[in-house]
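Here you get one chain, nothing else, as structure tokens; it is the form predicted alone.
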Amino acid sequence: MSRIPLAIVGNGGAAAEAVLALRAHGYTGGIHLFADNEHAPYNPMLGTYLVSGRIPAGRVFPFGDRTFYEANRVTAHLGNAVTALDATRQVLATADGASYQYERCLVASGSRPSVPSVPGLGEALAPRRPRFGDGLQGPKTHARRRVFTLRSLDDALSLKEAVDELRSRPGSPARSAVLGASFAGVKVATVLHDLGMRVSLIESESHILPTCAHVDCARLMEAHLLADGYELHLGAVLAAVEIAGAAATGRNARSGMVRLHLGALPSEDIDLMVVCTGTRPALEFLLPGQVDVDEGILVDEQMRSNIPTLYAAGDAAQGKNLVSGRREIIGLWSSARYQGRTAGRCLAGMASGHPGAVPHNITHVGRMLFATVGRMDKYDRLTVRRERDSLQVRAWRDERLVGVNLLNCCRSAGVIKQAMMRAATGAATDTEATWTSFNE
């Protein structure tokens, strides 16, 4: 068994960050890092730049290329994924079959996708293999995969071939739909509409964006995703996939195709599907009993789980929502770099702490800009402002301002965000004061 001081499970945002922060702060020991992939740390929230063609594969990672871990002086065991870690023992094991003892541990593994149990689905979502002809005349189809998730790199550049290579096919624009209107799903809807596809949104809430719009704001973006030419599904469940058999040839064939089943609705054929229904934190690999889990690892403010020797940042870790005041997973790419840069202050010896985070984020919805900052899901009161195409709905907890969305009016997003952060930190006393500017 080889003994390393310092290991680090992943290789996103929180595991780049921890490094730096630990060379930045004068730690000049060992780091191991253990990760599933082969590339260098990527940044998922840039997937769709890439598969709209706005920005090319080498701008998706902002740590620079692979020389990042040399820079770093980091030993990186890439597509050598960890398959269990004893965090009482302090031993990881990975997928070739090698096994370290380790001082010190951050977990920064990221999630996956969170995936419905519905018929058909895990296969359409399975890569696709050649069909091959009699005898050896080798292959004289293929079987292209037509359903997605948008999480890794390896899934954007599989939807980025698939979308190229609908659009360059004659006759009518192919159709396509997004299970899910969530952020990553409007987002995705809203890259291969402005692409030239025919899109249909399916989403089982009764209104888009459910954890995080309020109706009023919902409604307005449905219309305008409905005059714009997109297909809503609302308050839909899939019920089944079906992929159509590749028997037919020729540039004009149908074959690939995907049917959904939507319940009660008619059954509809699309070229293409893409599925955005949530995220799981990665941590199959621990072992039971052992790490206090909720959803994810729990942490407090310098990123230590219950286990002293055990770190864990980004979407593995639940922080502090300093909105809630709970614990949770907060998964923003901002995020996961602070609490990533927290560990590794902490690690490296330094006084440091990550006291939390406000939820926000910030999208197209069609053409329309919407942002959402803190939760609009429990709330005293409304107050809403509406100005020609643009709305304001904010929500009160105990005179506090505790959620706000924004449609075609975001500069102030920042702006309330630092206030609610100052406000939940105590850095700001006089709420009064800290709210002026946003009351009725």
Ligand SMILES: Cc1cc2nc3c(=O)[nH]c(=O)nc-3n(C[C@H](O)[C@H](O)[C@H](O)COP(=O)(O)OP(=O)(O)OC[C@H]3O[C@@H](n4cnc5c(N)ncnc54)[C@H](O)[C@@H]3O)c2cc1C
Contents of the next structure:
Amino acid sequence: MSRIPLAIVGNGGAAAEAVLALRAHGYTGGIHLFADNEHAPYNPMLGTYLVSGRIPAGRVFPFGDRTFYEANRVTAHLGNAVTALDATRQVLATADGASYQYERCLVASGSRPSVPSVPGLGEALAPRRPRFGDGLQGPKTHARRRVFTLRSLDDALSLKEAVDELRSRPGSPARSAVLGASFAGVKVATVLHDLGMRVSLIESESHILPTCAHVDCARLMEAHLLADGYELHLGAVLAAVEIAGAAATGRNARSGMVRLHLGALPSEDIDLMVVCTGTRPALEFLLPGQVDVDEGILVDEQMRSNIPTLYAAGDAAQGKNLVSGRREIIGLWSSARYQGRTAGRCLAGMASGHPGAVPHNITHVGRMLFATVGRMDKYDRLTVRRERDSLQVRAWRDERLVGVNLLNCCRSAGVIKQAMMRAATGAATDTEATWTSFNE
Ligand SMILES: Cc1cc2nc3c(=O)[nH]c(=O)nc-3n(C[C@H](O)[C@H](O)[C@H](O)COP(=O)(O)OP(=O)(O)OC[C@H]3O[C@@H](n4cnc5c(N)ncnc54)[C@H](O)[C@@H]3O)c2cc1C
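Having seen the form predicted alone, could you now give me the structure of the form predicted in complex with the ligand?
Next comes the full complex, this chain leading.
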């Protein structure tokens, strides 16, 4: 077994920031980074831009190419996933069969798509299907995958390849479906629609963006999407996915590649589907019963877990949500970077802490721009301001601003987030006074 001073599991934004902070704050020891992929640290939120063609593949690495590892004196074990981590014995094992005794470890393994258990969906998501349902080997074009998730760089490149191929075909526009009207789901739907595809958005809840949009905001966005030609299936549950058999050729093969069974609704034949039904932390390698895990690893302000030698940051960690006051997964690029930076500083021996984050996000929904700050699920009072095509919904609890939805008036989103952070950390007492003057 090899002995190493510091292990980092994962190579996303949290891991890269930790590396930079370690070196910037005088850590001179060895850093062994383990990644289940072969590339430089990638930013998953650029996946939709890659698919749309707005940025080339080379622009998805915010910390530069793979020379990042060498430049920061990192021993990078690329393409070698961590398969088991015994936090008590401080030992990790990797896919190539090796094991390492570490002094300290940072888990920055992010999250993976959470896919509902639906008959046929797992098979449809498999990278390449060698056979069709009737047991025959399909023609090469039929073997192409048509159902995707969007998290890793591989996901984005595979989806782009399929989208580009469908768009290059003559005839009527390809039909696509997006399962889950989450933030990622509406982003993907907007991209596919902008690329000329017909888009169905399928959501099991009664309105789009169910975890972050107030229903009044959601209804305006839904009306806009319908007017722009999107199809919406709200309250619809995907019951089964069927892949067209090898017998389907020519026109049928195109229009019927994937059949979606939607419970009581008529089934839909589509060319391509993207599953955007949420994520779960990538922590399957942790030995059970050692590390305090809720969904992610529970960490303090120094990003330490209950085991002093084990740290966690990014989507794999539950730091403080400043609005709820609870430890939750924030699931944001900025939060992953702040947490990674904090972990790196602490591991380098600096006194540092990350007080927590305020959830926020912004996206195009069709041609509308929607931003959310804080949380909209628990409030005792709402204030609503409508102006022409814009809408603001503010949620209050105990006379404290806890959440804001902004539709087509998103310029103040950053100021609101800062104000909420100041209020939560005690730096300001009147949240509304802090931001309304910036609001015009
Ligand atoms: C489509 C999409 C849109 C998004 N939009 C936004 C947005 O608008 N704004 C925003 O702030 N955030 C957005 N996000 C979220 C943001 O990208 C994440 O919160 C952030 O990237 C988390 O960083 P991380 O370093 O914790 O994890 P990741 O970026 O997931 O990196 C973790 C890395 O660890 C690797 N890994 C996992 N398991 C293992 C293992 N066992 N061994 C070795 N390596 C492993 C993974 O392959 C991955 O490369 C979006 C995400 C997606 C997918």
